[in-house]
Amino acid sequence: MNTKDHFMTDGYEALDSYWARTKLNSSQTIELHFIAVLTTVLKLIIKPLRFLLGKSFDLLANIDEDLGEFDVLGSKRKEEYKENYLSQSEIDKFINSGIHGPFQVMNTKEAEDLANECDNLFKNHFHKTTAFGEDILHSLKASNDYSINYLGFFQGSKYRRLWDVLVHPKLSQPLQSLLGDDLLCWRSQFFEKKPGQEGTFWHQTGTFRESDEKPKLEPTNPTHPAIVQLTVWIALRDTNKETGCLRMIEGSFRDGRFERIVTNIQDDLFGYLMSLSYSEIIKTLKTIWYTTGNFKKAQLIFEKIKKTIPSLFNDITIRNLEMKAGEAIIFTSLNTHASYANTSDDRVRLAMAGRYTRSDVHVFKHESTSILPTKSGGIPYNINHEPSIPVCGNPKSPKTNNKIAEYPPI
């Protein structure tokens, strides 16, 4: 392992030592051996009959390795709008790096206020506003997942405090300048790391697919991947290394690789399967299968990628992201990102993002049910409720027609 590859892995645990600690069920144990010897039987003959057909598995299937710089969408600029917006030299910056900021979004004690706030709804349940249903929560609290970064999936539409920040002009006049006027709030979340949690692993992501069939987002006009959405992240604590700060691979949002890979599996789960090797088998779909979020997926994946393509991290620019309670940044999500766990004694991690794009991507549009995944398996709950917070402009579009969010009562 190369200084670079280790710098990307150093603070990670491997899965091989995650799965050997990492007990299944009886049931759970002997539904994967059954697959791993059903895919290992049919390989002997699908595989030809896929290979005669020209439907062999390729992993790089349909790769560009250049997906080349975006243009921003948005025309205002500080030097004749003043206010918020971004300078043009701000511009080029975001164009060149993907990142903008950290920059001022609250002082301290607003951000310590707006934090303890959170944690108070959290410890309220929300107020049972949540997406998701019993059966997902039962799974959570059954995995000792049950926390704000589950629970707080779309509440900023439901949460006058929370919506009033997502839509503050210190965000929403920097994102007119990258993304252009009409725009909505597709997704609001927190990121909470708590002493002793590990960190989230390298991942990369343009339409936010996740564990779905299809994309979350799609837009209506050709677009560059990049700037399909971005994400802001609002530090509402302190994070720097320590707490588990935001790590990011800057620029990296022109190699759609690692992204595309990821959805060659998903399209050709089976196909890929029989590539593998037995132990291959079974550890892939355990990951799949028996772990929570997408964050083992996104390793499981990296670590088939650093087989496959070598070089695919040379030459990179890793940014650490430490940042001021109060403070943001605005990215896209296309830049492969990661954090590094919470090493500290007593010090909680806590984070609220905003997924934003403009009202002519189509939310939702293929699916009114999206997938969790969890250690009892993925689990649908129902997204065809949850709509999306108006930003500024017009962010109802007769293109796309979003369900937009009324502005709550509390």
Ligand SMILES: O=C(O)CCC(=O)C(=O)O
The other form holds:
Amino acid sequence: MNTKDHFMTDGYEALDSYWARTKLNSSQTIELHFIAVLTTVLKLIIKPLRFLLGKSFDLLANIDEDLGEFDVLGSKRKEEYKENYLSQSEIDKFINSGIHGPFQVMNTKEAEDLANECDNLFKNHFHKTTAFGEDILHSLKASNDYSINYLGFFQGSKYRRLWDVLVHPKLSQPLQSLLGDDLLCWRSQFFEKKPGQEGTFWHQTGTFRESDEKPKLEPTNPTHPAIVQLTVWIALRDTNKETGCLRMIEGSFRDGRFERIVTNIQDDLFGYLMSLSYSEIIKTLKTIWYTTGNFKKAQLIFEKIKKTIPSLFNDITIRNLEMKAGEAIIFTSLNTHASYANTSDDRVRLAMAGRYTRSDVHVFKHESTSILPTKSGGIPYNINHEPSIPVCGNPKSPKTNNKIAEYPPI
Ligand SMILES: O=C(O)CCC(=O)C(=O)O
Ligand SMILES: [Fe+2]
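Could the form predicted in complex with the ligand be shown next, to go alongside the form predicted alone?
Let us now look at the entire complex, which starts with that chain.
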């Protein structure tokens, strides 16, 4: 069932209140104030100099407000190929909203069994095949963030049970209608929300730069950023407003400002800090350095945007994607999306996401080191070696040199 409402911040704790109840240790606090004092002093000299050189920080630089429509890249249609391919009218809806589904990929019993197996894989196996190093695991444990959400990254290519779901024709055929015949699943991950756990904050991404220096995906042909990759989100347990369903601003892939502003800040953090008051510098640095994952950062920038361009999220349609266990949706991650908190007493919400792209898109082209923000600071890790799952068609393209996974032994 889909419901609509208009309150983007429903159910999220404001950052000021989060920081009022979350204390850093004394060396972290001293370091923050040291940088904030330094920035405040240096800005008296550097800001005018940068202004004279025409290099002032501009939150709204390079902003292309209207990214416009995209064309789908696949040609197979249900009308001709039957099975699970999409009909022309489903394609038209997707072009308009950036969302396909929810549609059923397994029955309730199969979804329940898979959810239980995933819990078991997490408890007994994922630590052996994790993409993260010891430092990250240690920090996640220390801050109570050790969960399938982090340990589950890229595990789809390492276990048959997950692999088989991610390449199933009920997913691969609709994806072929949208993306083309030669497809890879370049990343998989889990989204679990335990009772009482906060929602995922609103975010938007086309080519998955996240906190890296370069995007993780780079198309070889000019491609609308909304269709460089698509995400399949499979509910393994029921998800509704109470257990933390996914929420999405329909058609928001047409406006890339949210992601662009995040990028502008990442690319010139010092310039941005110099545009802020002392207390804002402190709040910004502690959110960037000492929260786990990227979602509090997204909230920080969202709160800034609400003050700078209050109209950015006017006239939007939010779809609450309530889904039964075993249903999935396909969406463009450039659609600004989020999820509710899990306010239930005892139900764990669990979803598995597969991220799909064409084999002629470079995956991890740049040997860059990623940083996982954690509560003890950002910790580097390397995911360039993570191979993609071959989904259908030819996984190798003469234009790219993507690493392709072998079917796992177990
Ligand atoms: O499940 C969630 O809470 C967030 C999912 C999400 O952001 C994604 O699949 O990209
Ligand atoms: Fe997301």
